[in-house]
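Take a look at this single chain in structure tokens; it is the form predicted alone.
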Amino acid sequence: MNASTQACDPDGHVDVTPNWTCPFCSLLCDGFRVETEQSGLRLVGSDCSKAVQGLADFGPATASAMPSVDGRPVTADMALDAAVGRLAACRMPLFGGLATDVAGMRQLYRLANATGAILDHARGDALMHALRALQDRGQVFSTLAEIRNRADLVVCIGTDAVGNFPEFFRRCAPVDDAGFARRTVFVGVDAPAGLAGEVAQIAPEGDLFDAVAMLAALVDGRRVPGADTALADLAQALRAARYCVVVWEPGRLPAQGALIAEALLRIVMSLNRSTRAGAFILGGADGLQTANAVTTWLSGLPLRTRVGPLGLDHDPLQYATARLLAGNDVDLLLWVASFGTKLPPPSTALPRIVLGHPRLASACAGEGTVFFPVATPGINSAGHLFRADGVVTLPLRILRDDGLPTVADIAKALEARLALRRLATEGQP
């Protein structure tokens, strides 16, 4: 039993306290409870669609999952031996998915270093939109607390914020004694219903590239013939705000979205010459923020980096998962998806090693695949994740023990067996 306090009512329900930290989006909301029932887990205190859908993946039969090799159930030792044999035979593996917590990512990095693997998250394309702007120009970030306590103007560019992060506006709603009225403006999208304060939406002509470029020019005070009147008014409001926050979502940007990211950065930096402004990036789901942070700690470089005894090589374009698989540039895929069933491994003729949610077993039943069912941080294992704003790492408490190993457990066992295999090979005449 975990360290959290549990109490059963006469119907067999269990309320878990202290408050649960939800791992199913990068806001990591920690003000809800989860009630365990015979049929599974039920959210209490919110109707957040991400949390409800995430919990739905955890029914009563989770613990019955077994490892498999080529679709055949096997013991854990047999699966480890099969996986190590494939790792030892490959020359350039790709470690993809990477949907895990801090401990899991630390062990995956060690295993990648031992095998010369490339590291890329399942949501790596979205990460690169923000990361390339950060690498080129730097960024000025805001936090959930700063939005809540200071922001009198929030401008959402190309995102309604709540589609993928349902609790965002609740998390950063002004406190009662904030002393300011907030205005929220949506550019290029419809405003969601039910927001407090003044709400407006702008539907500029052209695409998002055009709209953001025009807004950046107007904020800079440049003369723009034929400028969109609504964007001109927004630029004036941005300059007049006490503290404005520009919210955007890398996952919703089109191809070459890094150009939009740089324009948004230019807006924020220009505003900071005369007022206070920051950017808030809605991203980092499925452990993306955590995977990138851990990789950067341990290597000094972000994801889409190859690590190994011969050094480091970072390439944000060439080391994209889709490009590597399409070009047959790697010879093994190790895929990690511990948070649910939404990230099945890509279909490929390459050998696959999958560390995934137990309900991914059916997607990993084909020839050439070694599958390990693993625990989910915040559900059936403890752990830590980085929040979307990158300023805190929150602990995740276990709700129930299904007897499943963690990603860190499997990665550590693979590394140890691989080292023993290589020692034995080197000792042969």
Given for the second form:
Amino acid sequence: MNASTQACDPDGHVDVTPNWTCPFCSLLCDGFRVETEQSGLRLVGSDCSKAVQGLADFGPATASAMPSVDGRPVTADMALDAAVGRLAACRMPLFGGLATDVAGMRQLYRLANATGAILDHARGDALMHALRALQDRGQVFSTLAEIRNRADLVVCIGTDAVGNFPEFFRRCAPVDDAGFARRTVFVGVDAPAGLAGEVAQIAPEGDLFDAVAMLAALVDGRRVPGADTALADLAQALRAARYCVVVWEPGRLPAQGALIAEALLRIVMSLNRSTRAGAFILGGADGLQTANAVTTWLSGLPLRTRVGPLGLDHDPLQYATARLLAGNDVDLLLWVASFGTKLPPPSTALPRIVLGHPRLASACAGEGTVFFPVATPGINSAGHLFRADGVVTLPLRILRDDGLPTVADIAKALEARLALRRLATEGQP
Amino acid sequence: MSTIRLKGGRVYDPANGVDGDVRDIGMRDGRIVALHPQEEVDHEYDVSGCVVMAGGIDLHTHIGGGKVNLARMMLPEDHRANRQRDPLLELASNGCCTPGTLETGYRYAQMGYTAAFEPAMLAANARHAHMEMGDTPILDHGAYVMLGNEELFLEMLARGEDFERIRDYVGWSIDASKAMGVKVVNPGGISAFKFNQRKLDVDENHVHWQVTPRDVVHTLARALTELGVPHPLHIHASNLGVAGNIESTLATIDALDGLPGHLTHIQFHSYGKEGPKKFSSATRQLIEKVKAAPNVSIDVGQIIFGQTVTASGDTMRQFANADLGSPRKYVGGDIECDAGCGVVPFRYREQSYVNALQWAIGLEIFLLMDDPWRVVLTTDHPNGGPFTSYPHLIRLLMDKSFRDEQLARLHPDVAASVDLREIGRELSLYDIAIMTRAAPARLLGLADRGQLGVGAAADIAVYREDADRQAMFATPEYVFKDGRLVARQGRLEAVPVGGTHFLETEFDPGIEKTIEKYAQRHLSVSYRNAKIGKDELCSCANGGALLACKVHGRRGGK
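Can you now output the form predicted in complex with the partner chain? The one shown was the form predicted alone.
Zooming out: every chain and molecule, the one shown earlier first.
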């Protein structure tokens, strides 16, 4: 157990973990505390709805959580054997969800090699908006501390930011005597209440595709007949800003959102020719940023890659979870959801192996499913996660030990048993 | 562990003055030992007809961290090709310019390299860098933390903070990020670009902090000297790639004022502005200066023709070159009041006047410098070219006729005019052993690596003699890591996890109060999380050995 952490005593006395890193969104706030009570975990120092909801998934200690096969509670040994039997029999498994930490992904990659799996994350569609733009044109980014110290203009495109990232504006708010004033503009959405500094919102006609295309043209200084005056004013403000940051949220974009990402990149690149600008992508939650980073550094290719017997194959469209399941293109689903109950495995007639939060047990009780309750990094195991910006990696500390295995533990055990089984049946691992 | 004898090889071990003598090398428990010729061993390898050297050490190669991973993500086309792999030992991993970490480890080891150092670790990204290096199998590794562009350092310099406090801060930064040294990139320039400054000469003021690159370089070099850090300040000088930048390079050497400094990828900083294209070689000026400055070492950053990607912390220069990208993509970022990153894919072309001249300048530097102990062989992987081109580069340096063949393919104006035509020198195996093993080990303070003396780590590469030096260095007969056979004739034999080299510095912990206060006011992460503990390093680095090096300061003395 981590030195900074203490469990509550038998009287239900409260203990406080001061150095906690919150795993429930990709901002990874490390400035709040958590009180460990016998009835559960309580956030101190913030009213962040994501953290409060995340912690609510942890009531009294869940030490009694057991693996199950087809809904029947079994020992870990039996569950591992059942899962390995299915893995050994499948030809084209999909490893989905992938809501885990660095250690979990490292082991899952090994297991993917042993089984020829396709890797995709529960939020793969959102990732692809950003990734496909990166692959086609690039990316210009800024990080929280840069925004905090420099950004006199923040423009949120199609997102109020706080809906899914409640602490965003607090995390990047300038200090009182920063020497500049912050203006925040919301495009195509209502501004949230209670923001410091000057706040404006504009509602351009048409959809977001039209709005960003027009804004890009205006920032480039092109003549746009009948241009929306609010967008023209915004383009003017962008050019006049000392350091502006364009904030967008891939998870809120419609299909073909990469086109919006490309237009935003064009705007930021154009601005950087005369002033300074960057973008901040509000994404990467549920371990998405982490799963993609680890897969990329190990293999050389990002998510939606198949680790097949003939090598790697990356396809941002073909290897989407929904498409693979709908088309019966895979024959097994291994689903990983260690951060909470919000990402239950998709229902499918395929055999499923689920490494999930203990409270996902009921969603994994059906025929054909092997369920392993696993620890949540930052709650009942230590770990590491990548922040939304993809730069900062933070350590997650254990709040209480519920005796649960980690995703890495299960993946490692599966790999080892699979190798033994193959040795026994085929004469080689 | 078993005892091994390598029998009858020609040994090149410059650290111990051994120049091609035929002798046996013994290994036991991962170390080199003296074995009596009659002593029984578990394995004896007949290596007659082979050349024996210490394992290669790459002291400047971008193998791990944020910008490398962004380069991978942005270039799926570089990672599509699959090669045959050993299903029992290798995991799938692809790529040429920026291979996956697994492929990086496999390929380096297959070439006879046993250690590699990431030169540009951002403090804000240090955990990530250690994770990638930990997932780079077989190789030992370490990293230099990037300083000199963090707003805290510049602020301290600007307000005339006592030098001792700055030195403590540097010591703390090395300790907190678990670094093996310090690199400065475009001193002050990455920060200046955040304030929209587009150029920063060595004696020009940072537009906001009003300090100069000269101040930054000198202060950092002095801090490292006083902290007792073995590796000299690793310097990516001002004005990378700019015609006429030799002036900045010479001024940067002057800024050291006799203190140790390592000027990295010096090829990119050795340009004049003579001639019809206002772009010329300044090799002779550079060499004259470096010869006269024994405090200075260099690595070359040779360019190799073909596709690669440039990944650098130097956002000021990378953004300026964004339009030259091929394919046309750009990644850039301003990072955490700490540093930045810029990624530009690039294709070096023989028929480009500028690229051809860059190629010639790099080779001229290798061949004109008289002291191989101060020149390290690098391509600044992947910026000048991928590390897998080292055998090709070695052949260029060892084989004048091969070099002339290549020269004849270049842009005609370059082929007809460069000094390189007249240079007949061919480097010896002894020179190569210095530039690829002994010198980098010495420059990093790795006393027991890069050499084959008794007691040294048994990191050994055995190459079969071949007049085609490219073929010889591409596929060693045997490679041993810590006494274990890891590759044989280009095939992997074992895939151990490498160790992490890092320094343990001495500093006044009182500096943490300053850092904590700054972090609270300006940064986005708790000061406590800015520090990587040893246990955490172990988990980041995938459980590899922690190769700590305690350094003792020489406080007060210059």
